[in-house]
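What follows is a single chain, given as structure tokens, in the form predicted alone.
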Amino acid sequence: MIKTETKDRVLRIEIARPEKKNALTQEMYAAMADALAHADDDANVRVVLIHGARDCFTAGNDLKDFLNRPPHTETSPTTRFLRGIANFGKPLLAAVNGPAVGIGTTMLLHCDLVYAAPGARFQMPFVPLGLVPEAGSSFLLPYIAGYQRAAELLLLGQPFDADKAYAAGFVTSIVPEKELFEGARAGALAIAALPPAAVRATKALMRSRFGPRVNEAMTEEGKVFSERLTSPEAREAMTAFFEKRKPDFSRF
């Protein structure tokens, strides 16, 4: 489920299924796309700070659920959590420790500042499962992190550490994990005191330059996606993965 929760003018956002490590549905996608509309519409909140319930941030996907609802269109609750994220005007914030799996760090790409712990573990398995990257960040990643450092993370999928993270350049700070709330909140509540329209237009002047392009990328990532979620490659990953084997590409 999502929990929200708005107090000093910051909403926050918490994904709470820590008996699936936060593993994301249909209906909890609808919930933070829901939330984050009505964020940016409201005066009272001025910041949104994201994070996890307990010592995971999200393990990314619910795949059973994924699988049977597949986000093929623009209206899906996906997409328009993806959309709302890369289109929110106000500052957004993240507080991550534990697992950050695929849409878990893709998401991150769109904050604009985010807090780590020691103990977070990051990854963007898509290439492994047959896929590819969605949430922009096929464009947003190379942005951010530069090519060479991008294709590792997004072409062997494989995880990493807080440390490789705040290299790549969408970490802003690891922050030891007893104070990490505390220190991602007092960030919140920092922007909050500043002056709001001075805070979101100078937001849009960062964001205008690549913006337009982030969008065009997630149009194109999510065409490339639906074809490759009846991939023969797909199919035997995702079958492997719930038959708890390692995937065999030979044949392909």
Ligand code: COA
Contents of the next structure:
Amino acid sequence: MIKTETKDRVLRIEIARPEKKNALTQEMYAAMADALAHADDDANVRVVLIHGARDCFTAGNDLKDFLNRPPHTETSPTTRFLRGIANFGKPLLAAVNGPAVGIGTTMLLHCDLVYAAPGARFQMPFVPLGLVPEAGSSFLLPYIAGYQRAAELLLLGQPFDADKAYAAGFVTSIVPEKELFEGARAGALAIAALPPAAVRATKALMRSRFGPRVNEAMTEEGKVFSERLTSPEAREAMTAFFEKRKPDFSRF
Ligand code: COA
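Switch over from the form predicted alone to the form predicted together with this ligand, please.
To see the whole picture, the full complex is given below, headed by that same chain.
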């Protein structure tokens, strides 16, 4: 489930489904998309901070949802959430420890400040799952990290640590685990204390060049992603996860 709280002009969005490693269902995306849409219009909110549990950010999209629900469309809760973070006008912060898989990593590419603990474990396993990158990451990651660094992370889809994420450019700072949430909250409060219109105008200026390209990339990715979701490759990869075995791609 998703918990939200607004305090001291900071909206906290907490991903809380510990029994499934905070895997995100359609209902959870819808709740986050609604919270962001509301926050953009709410003068009481100046900053949004997204986090999971102290030891787990999110295992990404719920793989049962991927298997059982219809492909993503432009109006699906996932897409609404992704468009929401890509086009959000106020600063977005994230605090990450433990697994940050799939969208758990790609949503960070849209954040303005990302705090990670040394135990954070990032992964974009789209290719190993028979899928393609989403959330505009096929454009954003090469843009942020440089082509070869992005290619390694997206083509191989293997887990990597906070140092590598910092080197790739999408982690702002690595914070000791015990100070992670407090440090992120201090960052959020510091931004919330600044002149809000200047903050929003600065973010809009920084994003005005590449923002439209992120949206274009999302549209293109969405089409291929939907096709891939029902592919035999994806079915084999996801079924293997739940059967706790290695997938076999030798017959494709
Ligand atoms: N969707 C649905 N269920 C998930 C899930 C996901 N993305 N990630 C984890 N779970 C469930 C597991 O099936 C397991 O459920 P069970 O207790 O009913 O068997 C439970 O959460 C705990 O997961 P487990 O794999 O035992 O935890 P772990 O600590 O060994 O590993 C992860 C954690 C995140 C590394 C691992 O769960 C994982 O790789 N998950 C899949 C991530 C993924 O591919 N996401 C999609 C990206 S596009």
